[in-house]
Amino acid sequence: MAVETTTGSRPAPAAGDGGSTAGPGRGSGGGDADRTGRKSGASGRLGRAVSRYWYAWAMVAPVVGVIGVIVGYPLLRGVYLSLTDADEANVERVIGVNHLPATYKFTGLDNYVSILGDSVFWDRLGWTVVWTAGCVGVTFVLGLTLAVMLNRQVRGRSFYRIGMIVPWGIPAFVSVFAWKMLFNEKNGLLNQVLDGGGIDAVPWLGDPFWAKVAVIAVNVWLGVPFMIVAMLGALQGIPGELYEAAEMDGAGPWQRFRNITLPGLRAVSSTVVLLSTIWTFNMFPVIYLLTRGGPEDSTEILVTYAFRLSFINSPRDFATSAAWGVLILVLLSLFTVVYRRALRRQGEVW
């Protein structure tokens, strides 16, 4: 008895029976199905993420909302004002019982063209870069040096650690006012010490060169504690066995520092340097409270000049001040992108 076997075989459609041999993804039907599948898959993954981590989303939502209100709205408002001619005379205001509507107009990129074509911006930018590089460089070197010293087993180490962090716990404006008294040309302690040694008084805040030295010194004094704490934490994370093995191999102190300490600090130091750069670039209190940008605008950085345009000069130019703020944001964003790419080339994942 013959048995007909059909398993594993499938009759081919006839040439004219209208059957289609197009595989999945071919033709409009397959393409639509694929797109629909991808959309449903993406929505499905999002739905699963929300259902699985709903508690985390619920905890983060208030923070995101607050940040959106506090940061997002002022940022968007500032970008919009930078594209107008808003100033003290044409913004919305209330005088007594009279309500005056806003009359400023949209001007596009005119403010940016005017700023970038003015030497004032480039002069302020040049000093801001020098100020930032000087402060961050000196702060990093001092912070790393002191952190290495405090990481050793020395008598009174806890006392020294607390003493190094004290400047960080004092409000910035209090520290700046204290330094301003020390820098006083006639009655300041620094000039009294110099006078006792037979050295003429130094016009710390009255000479452009010495004023720049003074603001950098004060900002370094304020920034060193943060650098010490960050570097000290990174140093304590380096395994001691590495130093012991290197010492047994005959490596000297400098070789151990160069080949073990510096590579071990790279992940932390790269992030700390970036944060310090951003903070110093926008360090308003030190400049404004110590020198007000003087003498002769020699210590004025970008952020203090933007403040001057909006709150000191008359008439107050809100649009130009907002444009300066947007340019500051763009410069810092570009620096962050370039810095991140440089770290990636060195093998750092950040």
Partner chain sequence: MRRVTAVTAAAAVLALTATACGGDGGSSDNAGKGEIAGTVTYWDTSNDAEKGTYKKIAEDFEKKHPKVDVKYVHVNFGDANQKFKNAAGGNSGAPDVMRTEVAWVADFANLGYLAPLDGTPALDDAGDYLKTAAGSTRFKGKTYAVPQVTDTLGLFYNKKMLKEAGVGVPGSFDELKKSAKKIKSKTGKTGLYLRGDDPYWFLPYLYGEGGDLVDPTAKKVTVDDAPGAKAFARMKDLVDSGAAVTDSSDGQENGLKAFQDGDVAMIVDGPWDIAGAQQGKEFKDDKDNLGVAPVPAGSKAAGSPQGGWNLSVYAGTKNMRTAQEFAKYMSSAEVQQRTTEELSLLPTRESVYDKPSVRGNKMVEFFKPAVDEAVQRPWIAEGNSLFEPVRGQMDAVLTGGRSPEEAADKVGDDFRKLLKDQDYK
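Positions refer to the first chain, counted from 1. All of these numbers come straight from a predicted model, not from anything done at the bench. We call the rigid core whatever largest set of C-alpha positions still superposes within 1.5 Å between the two forms. What changes on going to the form predicted in complex with its partner chain:
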The other form holds:
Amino acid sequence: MAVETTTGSRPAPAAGDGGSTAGPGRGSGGGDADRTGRKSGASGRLGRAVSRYWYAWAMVAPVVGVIGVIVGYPLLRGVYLSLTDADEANVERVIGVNHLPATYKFTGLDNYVSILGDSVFWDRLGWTVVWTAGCVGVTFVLGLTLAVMLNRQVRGRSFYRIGMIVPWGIPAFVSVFAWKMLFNEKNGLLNQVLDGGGIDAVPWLGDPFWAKVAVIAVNVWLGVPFMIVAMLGALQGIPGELYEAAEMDGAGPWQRFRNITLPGLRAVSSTVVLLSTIWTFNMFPVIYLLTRGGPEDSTEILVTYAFRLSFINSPRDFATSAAWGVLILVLLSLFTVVYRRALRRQGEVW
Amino acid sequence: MRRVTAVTAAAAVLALTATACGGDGGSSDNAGKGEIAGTVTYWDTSNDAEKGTYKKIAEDFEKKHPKVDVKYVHVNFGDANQKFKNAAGGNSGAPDVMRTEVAWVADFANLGYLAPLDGTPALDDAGDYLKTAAGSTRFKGKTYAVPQVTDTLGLFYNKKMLKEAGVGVPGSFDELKKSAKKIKSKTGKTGLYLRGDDPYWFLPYLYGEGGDLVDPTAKKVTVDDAPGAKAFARMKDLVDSGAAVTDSSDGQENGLKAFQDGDVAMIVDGPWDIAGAQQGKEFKDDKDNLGVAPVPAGSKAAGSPQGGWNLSVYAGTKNMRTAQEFAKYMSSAEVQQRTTEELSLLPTRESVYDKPSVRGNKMVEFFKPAVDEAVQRPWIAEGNSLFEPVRGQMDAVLTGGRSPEEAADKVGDDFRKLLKDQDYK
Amino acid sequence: MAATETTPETAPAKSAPAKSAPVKTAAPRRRGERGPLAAFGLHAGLLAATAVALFPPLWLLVTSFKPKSESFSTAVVRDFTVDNYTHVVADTYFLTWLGNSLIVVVGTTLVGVFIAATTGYAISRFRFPGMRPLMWVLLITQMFPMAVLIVPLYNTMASLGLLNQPVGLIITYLTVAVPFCAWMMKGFFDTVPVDIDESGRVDGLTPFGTFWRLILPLARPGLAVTGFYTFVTAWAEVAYATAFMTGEENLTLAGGLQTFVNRYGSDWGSMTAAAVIIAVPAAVVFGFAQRHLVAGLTAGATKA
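Could I see the form predicted in complex with its partner chain next, after the form predicted alone?
Now the full complex is given, and it begins with the chain already shown.
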């Protein structure tokens, strides 16, 4: 890389004070050595500021560049678009040799006013919250349960473990199609099996209620493996002595679970819950490919609806879609801030 | 305002191309001379049963013009509109020629994506086109496409099953409901597959009650008048009473399969599914078992929308001349005759109906008069976007328990939003 | 029902990699002792979960060997056929899609991992002005919904002529992959002792030299994990791929599969065959990487 040559002229910097940003190595993810490296051999404060920062800045420059150009700029543009009346008929277009200039205009907060004043947004938001909470909740409970079961010495453990993780290894869009095939109301396997058991066909994807159940089920199916592996890693990080001591004190299984296992899992679970929440909130493929948001709009979450506004509906309403995007971002940021604050209050280092 | 810009820009393309190929006046019989060349990408939107034939037809163009390379790309009907807009709007990857649904032409033309074809080789013997079919190719006084096939809906029925149940072909939905009861008791099967997933199938019910989506001359949204609610109610009643089954998704596949397998006795469908239906187990060995009748009447009339497919040329094509020739070929009498013979599709040219092989085709025999009476839709730019609100409310009525009146009102409100620039009432 | 003392089964312990669970072996406690009923319950639960997890992919596999017309039959392969596979490979654009996907995914992975690594290292080792804002930006970007970026990106790509180009998708996917990977890499670098940096410095290496020659080789597992994460994310992305790639021969697999099964007709035979071809290699690679993947995911985030 070019950077290496530029460094030649500079004398050795203070690369020091590294360990200070790292939290105590809690080994929660499993597998890292116990490093308490608090080497404060950092002669940092002597170094010339520029010569010191030069390296760091050069190293982060590509990412800053990437984020600035392909996240920052589009984001600003998105925010701007959300304040206009841009749609497919008035944005700048190039058609072969023709160039049609943009003719949309600034409309201020009109889009936001009409979105927030319309029940569509609130309906979608309500379902998105249910969807996220449902998916994350069920995934978490199932993942934890299975991880606890797997954490026991049970014959065939590796087999179970590998088997349960399979859904994670398959691209989601492939799995979703597999489920779509199973859910097919008239010919799908699920209904044929139910039919064999004398139960009427369930309109899996054809009824608002069942469609919601179906999309959540598929997303849980996709998400549980990650949860299992994460929880398993965390469980294995809990020292066995704690259990022994508790047992000696006469604690029952449930008490041990509550007082040792759950607290021991907290660090990892708070992270995975946050991650899953963000992922689920933004989960596009499951809904887009399984139900396309139907029937009616019943399974449409905020993200898929925004996509529909700009790429499926006719006319394509870029401005409103951008405004939805901004609102989604605001919601997620709010959630993250609140979540982190709540964790901090509980004494988490996070 | 912006419309005007788009149209002028498109007109500019026309002018350019006109000058570019002004010299070759005798283009109509240049087959074999090989004066056109280059690659022409063609997006075909035909269905699974049809696409093999269309591919062959499209590639046969190379035989006539050896220097032309036809790149046949099959794009699913369901994605085609979206994909074309993605491609044309992004100035990347749009096909030179596309098989365009009748309702899309005005939409695309309005955005400036289509090249006007008046006075170009593409528009060949325009007087030969059926008037109804040609209607959808025009937008704001210009021609943006050439018709390839026309269609309308009909009632497909399984002759054996109706016979077994001892009922005739229903002429109205009321009658159909009664017949369905008999069919159920005699054969255990359901009477009708009702397409609940696709808003196009709302139209026969709406027309049957004497309504329409909008009235473009009076600039009025009419779907929330009484017939709209009645149409929703009719569909709901058919499903609730067990006379019909429906799906809110995969209707094309499930419906055709149910009809092919004899799980339902009837389905409202169009000529594009004739070939598909005949591949099913109920009809494979007994092609005559497939009957087609006019769409049943509602309380006021029987009415079915006019549909079909046109060929449009992308305004940004780098190979305008070849694209126009290709569109002309795909819309020619020769190709139309072939699609009728092989797929039972309905030609858009008067002259083709005189060909013995076409005249003798049973499906054409039925569908031609039906098409002649089919209800013309308003060919406005927003015509295509009107379907989405209907789809949502069809779902809501058929699966979600919304009342037909509410649904019709909701559709009306959505229409007014979509048409607000045109001041619809 | 009496809790008979059963000896802890030692057999499976052998099959499980010993390294993975160092803590556990030291615990001679009730985990081993289970009544038969509890053992039954445990196995039943695990079996059921495994069955649910495995069934849909297995059913895909089974269906892919059925003739197209029998895709929906409940019977396990009656007329075995590989027609679906030959059809998909020979008559569709499948291989082109696969190629497109590979170009996009490999490109994203290489670029993404490299720039994520330098950044991760910088945040892990240095304190510099702008570091905290950068960390915040990285964190927030992770949760950017594609909905907010997709339209502006689409317009930008269009004006740059990058729609329908693998490069366009690679750039787009970097927005998704880089912030998260930078976090993960930071977590990995945090586990590399600082002594090593110092020894590099003592030897007269520049920070870049230290990073490149000493630290990066040590962080190889971390690179593998971030690489794999990027790979999986890009491999499975649907929304951008659907909007940015048109024209049959430009699609990636995510878009290509949609052409098999859509609202107006479903070719389940081709779909399942294609799905199997996509899923099997992905699942195998995944099988090797998954253990490290979680460690990386959670480590990167918990140590924030």
